[in-house]
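One chain comes next, on its own, written out as structure tokens in the form predicted on its own.
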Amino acid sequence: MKTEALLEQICEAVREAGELIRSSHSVEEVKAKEGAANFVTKYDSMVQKFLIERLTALVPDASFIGEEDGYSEGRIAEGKTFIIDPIDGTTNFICGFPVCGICVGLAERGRAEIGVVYNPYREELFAARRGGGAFLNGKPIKLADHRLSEGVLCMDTAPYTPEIRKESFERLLKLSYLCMDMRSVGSAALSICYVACGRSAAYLSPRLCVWDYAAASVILTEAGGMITGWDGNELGLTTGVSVLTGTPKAHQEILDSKILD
């Protein structure tokens, strides 16, 4: 199947998965996972299971990495690997805060080639394939190269790693003087997509897993944005990494500030 047609099929599967979330009337069976304030619901597992079944039908030889049910131990295969976060923003979902993303990335030979991120509550679907541009609900997106002072900075607050929270907030305080204002969306994937479509100038997190950013990274880079580690180096597709994204100007401004050193 050609990449463009495959992207369309993945988008269809993700939209259907969104119906599972939107049809939920109450959040049941909340369980704690490893780390502070880290939770999973039956809907996380339900959505991931649904996506694995649908995506396997599309690409039978693909491997899978996912946040739930043991798939987090998977590794990027030499061939094709789907990288899934069924609900990026589970805490938002539990609290009835309607901001979360269903994320599907497809890597081939260790490089992310396709990315789809969908917020079912706003019915916003971000999608991209490498070399094919980025889209929001089918319309092309290309970010304006704003400086940090011309936009908001989205950030994470290290909810799962409280031992680094004080240091993170100290850095964020310094960065707050360089931007218009700051936001914590509660979904890494959506925060990255918001840079891609021009809603924010930059986003950073002290620690992300590969399923948090893999899909969104394709959307961002195809829209003209930057994604690296806090040291400015390429990320690859790894877990437990600090992530910095932004417009080219905002990204470089943050690196030049040395605040993340």
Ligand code: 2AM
Given for the second form:
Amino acid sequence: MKTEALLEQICEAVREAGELIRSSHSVEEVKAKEGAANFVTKYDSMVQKFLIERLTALVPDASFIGEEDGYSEGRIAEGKTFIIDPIDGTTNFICGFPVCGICVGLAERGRAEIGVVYNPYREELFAARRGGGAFLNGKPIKLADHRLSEGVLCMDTAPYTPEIRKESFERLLKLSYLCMDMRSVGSAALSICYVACGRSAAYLSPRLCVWDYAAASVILTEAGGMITGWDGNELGLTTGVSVLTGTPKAHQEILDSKILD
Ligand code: 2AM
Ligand code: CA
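In place of the form predicted on its own, the structure of the form predicted together with the ligand is requested.
Let's see the whole complex now, leading with the same chain.
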């Protein structure tokens, strides 16, 4: 199948997966019955399973890496590898904040080639293929090269790694003086897409896994943005890495500030 047609089919599968999230029971109801952790696991697994079935039908020889059910230890194969985060923004999902992303990336020979990120609550679908441009709900997106002082800076604090929180906040405090204001979206993938469509000038996280950023990285670079580690080096689809994204100007300003060194 041609990449363009494959992207369309992936978008279709991801939209359908969004139905599963939208039809989830109310959080309060499920918390009372099953506990929040079970609630999340149930929906994460259900969405991932649905996507693996649909994507295997599209690309039968593809490997999978995903956040759930033992797929997190997978390696990026030489051939085609789907990289899935069924619900990016787990805490938002638990708390009923209507902001989370279903993420599907497709890597080939170790490089992300296709990316789809969908927020089912706002029905916003970000999609891109390398060399084919980036789109939000079918409309092309190209970022304006805003400086940091002309936009908001989105950030995450790696809540699962509390030992690095103090240091992260100290850096964020310094960065806060360089931008219009700070935001925390609660989904790394959507935060990266928000840079791509011009809602924010930059986004950073001290620690992300490959499924948090792989799909969104294609969307961002196709929209004209930058994504690297905090040291400015290329990321190379690895897990447990610091991530810095931004418009070219904002990204460079943050590196030049030396605040992340
Ligand atoms: P998740 O929702 O899939 O867990 C804000 O918390 C963002 O950072 C979310 O995208 C979240 O992914 C991700 N995240 C939080 N802590 C992380 C960690 N220690 N490692 C990797 N990703 C993390
Ligand atoms: Ca995630």
